[in-house]
Amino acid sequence: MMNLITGFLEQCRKLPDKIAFCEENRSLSYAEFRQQVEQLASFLQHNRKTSQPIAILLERGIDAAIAIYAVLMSGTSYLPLDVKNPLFRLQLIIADAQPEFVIGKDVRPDWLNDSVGWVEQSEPPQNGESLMGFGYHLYPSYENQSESIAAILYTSGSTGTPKGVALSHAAMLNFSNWAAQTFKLNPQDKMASLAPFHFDLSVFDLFSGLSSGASVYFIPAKLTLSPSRLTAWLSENQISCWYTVPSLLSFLAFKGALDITPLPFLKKLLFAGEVFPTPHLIRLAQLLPNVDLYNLYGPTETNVCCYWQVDRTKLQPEQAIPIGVSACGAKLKIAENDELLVACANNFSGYWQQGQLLPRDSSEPYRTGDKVSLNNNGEYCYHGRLDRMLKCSGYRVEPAEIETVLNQIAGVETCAVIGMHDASSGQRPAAALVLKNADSLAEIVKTAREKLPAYMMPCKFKVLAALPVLSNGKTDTLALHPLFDD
C-alpha cells in the first residue's frame, strides 16, 4: 500500500549513501536517516497503547524530520508543534489534540499535562543497539491504509481557538507526487528548506524531496535576518530548488545582493502562502533570469490546488499575478458569490477536535473562503478573502482567535481585530480595545505577547471609548480601518 514514506524507502534501496538531510555541520545519508528513524519508530510502536497522534516539539531540522518519519513508520499520525509558540497556545493545542506522546529534547516540560507521555529524542547509541537500549523489532505498520490520517496541522481558528487540519496519507501523497513530477525533482537536486514543519509548505521538503532522491538542506534560521548571507548560503550549498514565502523572496530581491552573488545552480523557486507584490516579483525575476518561478496557491485544507509558472512577459507592476490553473488534479469551480470551490484528492479528511476526527463530507468540494475570477487566459486570479481571515507572513490568522485571547486579559472590556496591509508580510493584525482601566494598556500588550505567536501579535493598538457598531449591533470593522491609517 502506497503511503507517504514508500518513496523514501525506495530511494533508501537505490541510493543508500546519498545525503538525505544536511543541517549546518551535520548530515545523514538515506541509510543513516532510515536507521535512526527505525530506532525511534520501534520504540514508539512497542510503547503506544492507542492510535492517538504523536506530537513533535522540536526545532525544524534533522531531529524533527527523524521524529516525523518515525511516527509515520510506527503507524500513527504526527502533530508538529511550533516551539516558538507561547506556552498558552501549546497547552491549548495539546488539550485539544490529546496526543499519546510528545517527542522533545531534554527533560519533560513542567507545563505538559501528566496524561501525555514524554519521549526524549536523543542521539542513537553507537554500538548498534536500538534507541534507549530497547531491542525491539519493527513490524511494517507503515503499510497502513492510505486513507488513515498522516498529519494534523494546527492553524488559527475562526471559533477563537486553534483548529487541527487532519490530512490523510492519500491527500499528502497526491500533492507530494504531483510536485515531484511537475518540478522534475531528481537525485541531483539540492533543496533548501525553511518552512516550519507545522506549515504545509514543509510537505514538499519532507516528502517530495526524499521520494525523489534529492538532498534537503536546512537553512539556518539566523540567515533570515541577513539576506546577503542567505544568498551566499544558497550559492555555497549549490541549492537548485527552494519553496518559500513571497515576503522572504521580496527581502532577498531588495537586500540579498543577488546582483553580485551568482546562483548558477538555482533552477526552481516556488512560493506560496501570501500575495507576492508584482513589483517585487519583477525585480526578483530580473535578478534571476535563468530561474523558473512558480506561484502556488491553496489553503492548508487543500494544500496546493492552483499554480502558475511565472511568465516574465506578462508581469505588469500595477497588476496582481494570477494563481493560475488547476494543480494536483483538482476540479475547481467558482460559486455564485465568487468563492473558489475545490474538489481534489489533496483535500483534508476533516478537523481534529477534542482528540478525534470530525470528518467532512468528502463528496462536497471544499469552500476556500477566497474570492476569485477567471482572466482571459483561463487562469484563476485571487481577489482576497470573503471572510475576516488574514494572511500574515504566510500564516493563516483568524482575528477571532486574537480577540479571544485579548478578551481574556484582565483590563479589556471588549476588542476587535482587523488586518492592515504590510508590504513585507502581506497583512498584519491591529487591535482596537475598550479598556476597563485607561492606564492598563502597557500591561495588556505585555500579557498578549506572552499568549500570542509573533505572527499573530497586533502591530498596533488603539484604545477607544466604544467600538463602532452597525445597525444590527455587530462591530463595524470597516469603520476601524481609518483609525489605523495614521
The other form holds:
Amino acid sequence: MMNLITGFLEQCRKLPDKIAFCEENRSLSYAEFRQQVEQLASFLQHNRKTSQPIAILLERGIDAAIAIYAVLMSGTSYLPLDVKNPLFRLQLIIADAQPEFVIGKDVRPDWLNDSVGWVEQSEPPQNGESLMGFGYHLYPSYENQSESIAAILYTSGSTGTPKGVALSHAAMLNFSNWAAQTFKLNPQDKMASLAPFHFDLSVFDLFSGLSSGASVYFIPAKLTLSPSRLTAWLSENQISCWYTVPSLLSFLAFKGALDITPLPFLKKLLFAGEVFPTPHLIRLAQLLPNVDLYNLYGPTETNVCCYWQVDRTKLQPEQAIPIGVSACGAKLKIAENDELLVACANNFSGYWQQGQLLPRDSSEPYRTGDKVSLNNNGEYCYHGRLDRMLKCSGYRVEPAEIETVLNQIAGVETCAVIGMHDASSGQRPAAALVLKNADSLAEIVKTAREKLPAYMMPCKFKVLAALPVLSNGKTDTLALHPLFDD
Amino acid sequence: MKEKIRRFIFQELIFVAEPEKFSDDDNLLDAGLDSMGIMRLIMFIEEQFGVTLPDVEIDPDNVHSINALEQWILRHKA
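Alright, leaving the form predicted alone aside, put up the form predicted together with the partner chain.
Full complex below, order starting with the chain above.
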C-alpha cells in the first residue's frame, strides 16, 4: 500500500548518500534524514495515547521537515502552525484542533494549554545515540493508511474562526505523484523551498521532491528582502526547480539582477497562490528565456486542480493569463453561477473542527467559490471570488475572521472589513469601525495588531458614525469601498 | 524628500495608528514592510526622485528606516 512517505523510503534505499535537505549551515543525506525521522517517530509512537494530530511549532527548515515525516511515520496527521501567528491565533487553532502534542524548540511555552503535550525537538544526537534517550522499536504503522488523514492545514474561516482543511494520504499522494511526473522531477533536481509548511505549496517540496530523489534547499528567509542576493543564491546552489508565489517572482523580475546573473541551471519555475500580473510575467519570461514556467491553481481543499504551461507567444500585457486545463485527473465543471466545481482525488476529506473530522460527502464536487470561464482554447480563466474571501500576499483571508477579532476589542461597537485592490499584494483588508469612544482608535489598532497576523491586519481604518446598511439590514459593503479611496 | 517617502509608506504600504509618532529611525520592516512593499517603494522613489537604485544594494540595511532610505537615495543622487 502506497502512502505519502513510501516514495521517500524507496529513495532512501536507492540513494542513501544523496542530499535530502540543505539549509544555511546544515545538510542531511536521505539516510541521515531517515535516521532522525525514525528516532522522533519512535518516541511519538510510544508516548502517544490517542490518534489526535500532532502540531508542529517550528520555523520552516530541516527540523520541521523531520517533525513532519516523523509524525506521518508514527501513524498520525501533522498540523503545521505558523510561528509568526500571534499567540491569540495559535491558541485558537490549538483549542480547535485538539492535538495530542506540540513539537517545538526549547522549553514548553507557558501559554500552551495543560491538556496538550509538549515535545522538545532537541539537537541531533551524536553517534547514532537515540533521541532523548529512547531506543524504541518503530512499528510499521505507516503502512496501509491511504484514507487516513495525513495533514491538517488551517486557513481563514468564513464563520469568523480559522478552520482546518483535512487531507488524506491518498489525496496528497495523488497531487505529489502528478507533480513529480508532470514536472519530471528526478535525482538530479535541486529544488528551492520557501513556502511555509502550513501552505499547500510545501507539499510539492516535501513529498514530490523526496519521492523523486531530488535535493531540497531551504531559502534563507532574509533573502526575500534582497532580490539580487536571492538570485545569487539560486545560482550558487544550482537550483533547477522552484515552486513559489508570483509576488516574489515579480520582485525578482524587476529588481533581482537577472540580467547580469543568468540562471543556467534553472529549468522549471512553478507559481500559484495569487494572480501573476501579466506585465510582470512577461518581464520574467524574457529574463529567463530557457525556463519552463507554469501557472498552478487550486484552493487548499483541492490542491492543484488546474494548470497552464506559460505559452510565451500568447502573453499580452493587458490580458490575464489562464489557469489552464485539468490537473491531477480533476473533473472540472462550471456551475450556473459560473463557479468552478472540482471533483478530484486530491480533494480534502472534510474540515477538522473541535478535535475531529467532519467528513464531507466525497461524491459531491468541491465548490471553489471562484468564478471562472472557458476561453477559445478550452482553457479555464479566473475572474475573482463569488463570496467575500480576499487574497492578501498569497494568504486566504476571510473578512469575517478579522471582523470577529475586531468586534471582540472593548472599544469597538461594530465593524465591517472589505478588500482594497493593491498593486503588489493582490488585496489588502480595510476596516470601517463604529467606536464606543470617539478617541480610542490608536488603542484599538494596537490590540488588533497583537491579535491578527500581519497579512490580516487592515491597511486602513475608517471611523464611521454608523455602517451603511442595505434594505435587508445587512451591511452594504459596496458602499464602503469609496470611503477608502483617497 | 523624507516627507514624500513617509506619506507614500504610510498611505500605501503599511498602516500605523499614529504615523506622526513613527520616527525616522523606527524599523519599517518590524512595522510590516514586506518584499512587495519594498518593490513598490523603490519604484516610487526611482520615479519621484529620478534616481536609479542598484539591484545589488536592495537590502534590509538600506531600507529598514526612513533615515536609511534617505541616506541610500542621497548616495545615488550626486
